[in-house]
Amino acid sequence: MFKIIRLTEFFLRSLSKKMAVTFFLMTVLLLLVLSVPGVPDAAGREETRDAYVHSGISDARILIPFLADDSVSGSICSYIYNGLTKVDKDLNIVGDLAESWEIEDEGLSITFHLRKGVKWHDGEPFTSRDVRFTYEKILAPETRCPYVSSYADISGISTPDEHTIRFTYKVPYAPALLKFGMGIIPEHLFEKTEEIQRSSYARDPVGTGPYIFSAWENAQYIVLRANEEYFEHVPFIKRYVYKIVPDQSVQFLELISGNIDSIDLNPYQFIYRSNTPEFKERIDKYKYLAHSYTYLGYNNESPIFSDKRVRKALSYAINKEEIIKTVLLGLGEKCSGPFLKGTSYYNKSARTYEYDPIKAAVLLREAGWYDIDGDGILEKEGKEFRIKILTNQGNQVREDAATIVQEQWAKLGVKVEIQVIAWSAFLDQFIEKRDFQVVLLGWTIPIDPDIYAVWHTSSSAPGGLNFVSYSNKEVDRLIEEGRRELKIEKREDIYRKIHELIAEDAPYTFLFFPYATPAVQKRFQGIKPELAGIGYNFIDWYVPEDEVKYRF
């Protein structure tokens, strides 16, 4: 703005006086023309109107944020409740119910200063007591909160006044600020309930968020209405509707006929099914990196794969581009480590294992694998190189990727068999018992980079998620350090280093980050895909007056 004024000034000075006066008058005239009343504001979004109908395949389960362990309940809760913090479009931590905070005693104490004047949907004022109540409930064993381990290091909670709350920690916990994004529940409604999960407010929730709970018809829909007094601003879309459509092909048909405003497309629908003129006319498609990656995990304890050279060779033998092109129809990006591409934790210089069949063959030779009898299959100590890739049923992308890996490894002289198993049996019989050679699976990438649960040696104990039994002392040390380090820059260094070390050890072959590919009806404006996806600014989405579909 200042720049423009300065430029104008410079421009005016360089003109003669007479011309300057003329110019001035013309500018005034122009401004007058532009500000004639009746010309609508380009956005035209001050008013709240219309409804947004989103759909998913399953119903919500419970609308209490810290008990919601499925994605649908979690997402509905995020419209109704606020946490102390939240993440912005670039996944930075910013205040939500907290205006500001101080971290003291080297991370052992965090003090939040809460927003003033915030009201619960029932009109009661929101105070620090609600925050304390929420976290006391989370920590109480009888609540059985599935996320309790994220708060286990909290040693004390105090409320110096109505708008200040202080948490003290036994040891510094770096992901803490992000974990304070958990939705806060109202003390005045829950204080008398014995069993919080059976409280009536679990299905008729009251929060502070942009939307107020309105109706829930089991197995059919959930309706939320805009909170006219929301502290940021009233959402521009008047109703948020979650419609349950259990069959994905029916979902797509509902989208085309306009009864649903948004669904997540699969690659086939994104590239082919949505290529019709009627689709393009009415529906917008978006794509951005989903917070997940797909990988091949080697059982690091099995005789074949305990040799790092073999794991590396197999990684070099995979053409990730081909997989992305054929399986995802191009809707994904290559992956080299367990952090989200585009964040500062992702190390671009980590080893990427670009497709190099010669290097792969050399490495296998070094590891002692030769084709002695000339049948096209490698042998070592009289045993043929035969492996089995396991993946779960119901995920076409994974099944297809396994088929391509099978073909690519066959070129190297490795005989591969694919076995597709129903999810629960997969977990029970193979993952839990560590009875597998190679699995093709995916992980979601949490916003905080702490990867203790998946990569630390201690997580390879029974029940842990490090089921490939990866173990690297240096990585363990860095993971522990990363959990305690509060300075962002230092944490970034730590996780970049971890990325590099893991890539070097090749316990997985990191395959790809798929794109999230949502489709939304064109009447919704203001959608801007960012690192955080598209939902982060939902309250800013709007529908132009002349395109409104539902009026209330």
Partner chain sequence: MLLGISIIMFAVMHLAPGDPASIRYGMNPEVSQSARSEFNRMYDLDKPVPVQYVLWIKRLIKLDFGRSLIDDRPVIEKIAERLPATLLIQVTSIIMIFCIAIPIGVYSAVRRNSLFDRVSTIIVFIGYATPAFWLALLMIFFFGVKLEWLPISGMSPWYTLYMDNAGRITDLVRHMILPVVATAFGSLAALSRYSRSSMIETMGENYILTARAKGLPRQRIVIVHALRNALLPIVTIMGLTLPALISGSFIIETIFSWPGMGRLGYEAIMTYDYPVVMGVGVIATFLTLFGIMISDILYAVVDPRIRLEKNRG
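Next, report the structure of the form predicted alone; the form predicted in complex with its partner chain has already been given.
Chain only, nothing else included.
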């Protein structure tokens, strides 16, 4: 432990005294957590597997899978829980808790045959009752599940026996198998819980997954330990630690010092700071098009942004190429809609809003915005065009992108203030209350193109993910049609049309698809980049015996 702590010295000198003490104590506390005795294997030997420390800028919010509506919570849940299905390295749907299934009645009935011998982390057996209970909770209105639209067409759930469960649908639902990847929760622990959001298991979860929850210190770290009875196989990495470090520059220093094993590099770090002999000797970095996009979202119920001409004008006034070149350093591609570029659902012919400040100015004049007094700020009905862009703290790419947008909109006569807010406060005080004008955020793109949860009018209700309050009846109709259409060719046509309509309405300015740029310490072996990224086979990662850092 002393050797590891000494590795922090060189970067602690670069921090303020208060920050240095904080991170030093966090490191010592983590090491104490990681040093608890291990669990003997079947032969009675102590395993010498390692720990993996990954860092992010924000904390999790809730560790109940169907309520986890932020990426950190969802990621942590994926280690603790299993769904009935999952995707493999090539994004094909395969079994997880379900060994097999039959689809009957032209998609109106799906019967899953569950694995036998699976146990919850507290030792209780997993059965079909747990699956039924989970989906009944998802469908219950009082749960306010943000993903309920993916299951709303389920008309019945039956359990013929402890290892069989059958779902019947009112109408066919094309993404059904993929959506059954939602994590299952244990009935025996939740059955007496009335307000599931307030359950103690939201912060002390029990699942069937490869890792068992161990500790959670707010805004500091979450620790998971390997499940020694995991049905696939015991993970080779003994501990998974998620360490919250809100500053990306401090994350990088901790990566170099060895206190952190993995981070997502920002573009400057990927291009320049990682291009040193020291970095290359000890750390690997990867690059691939992320399944996500970054956007500016306009509050469509705001007096300013309810006018489509204004939203379109601001989209034309943004030079996406400049953002990609200066902020991403080329590590991204332009985006025009909510589907992944290169897939058959992405409409290359949809409106892209190429940089055109003249067209932007014309649209604003049509909407009644003029610089009447010559002070460089547009006005309408006596009010100046002053708006605020909100984004989350700790994401330098988003902050830098907001700054460029601020400069570009200023040339148009729009006065912009940027406000950077801690993630939890951002969600609680602004997103959930719809108290914003413009947000700069990102979405992960699901494998299936069904976008009901983010783009359907009904999803703008409290707790829904359509927090910009976008509404288009034709888009709603097509979204509903697309999720019920089983023929791939017809679905492709439907979603390309949806792409076209959303682009025309401009509820967002779609900015770019970033490249994923993770960095991982070289001692971790078994990493195989595929379509699914690098984390899909985490339980197969391992550390050679002579490179093990943490022993249990």
